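As structure tokens, one chain now follows by itself in the form predicted on its own.
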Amino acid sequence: MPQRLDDDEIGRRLPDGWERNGDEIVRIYPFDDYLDGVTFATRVGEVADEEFHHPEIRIRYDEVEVRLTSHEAGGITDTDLRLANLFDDERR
């Protein structure tokens, strides 16, 4: 089981564009077109499924919100930060 990271480690390693919200990290990705957001959410879901670590994804008209946490560890782990970077790669 992954180990929960301490506050300092999370602060040092949190990718640009992501924010901490309690025991989660959150990013909102803006989109000009609804279907572009849906396509992105699908790609995020595919990456997450390959990694067997599933985020909460909210699709809105012009944005997609992604939330990551490791419930089994009780907070944010290396896995969450790694997936945040992988999701950012999908947006580029």
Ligand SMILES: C[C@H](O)[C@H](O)[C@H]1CNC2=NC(N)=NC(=O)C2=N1
The other form holds:
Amino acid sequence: MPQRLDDDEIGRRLPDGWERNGDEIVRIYPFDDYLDGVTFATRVGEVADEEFHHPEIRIRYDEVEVRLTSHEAGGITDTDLRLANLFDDERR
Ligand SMILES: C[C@H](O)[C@H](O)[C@H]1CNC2=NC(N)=NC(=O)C2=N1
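The form predicted in complex with this ligand is what I want next, because the block you gave corresponds to the form predicted on its own; please supply it.
Following is the full complex, with the preceding chain placed first.
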């Protein structure tokens, strides 16, 4: 199981657009169309299920919020950073 990363490494490797919030990393993706956000959330869920690493996803009328943490490790790991990049790839 991946180990928790230290503050320096998280700061160095956090992908653009993501923020650190304690033991989580968070990104808000804006959408003009609600159903585009729903579709994106579904794609995020599919990637998460393939990787067996599950974010919290909140779908609002004009944005989707994605939160990642590694529950078992009790913090932010390489898996969270890797998934953040994969989710960003779904947005492009
Ligand atoms: C039992 C545990 O839920 C599984 O090993 C996986 C499932 N998805 C998971 N998702 C996240 N975000 N963190 C985990 O530690 C995790 N563990």
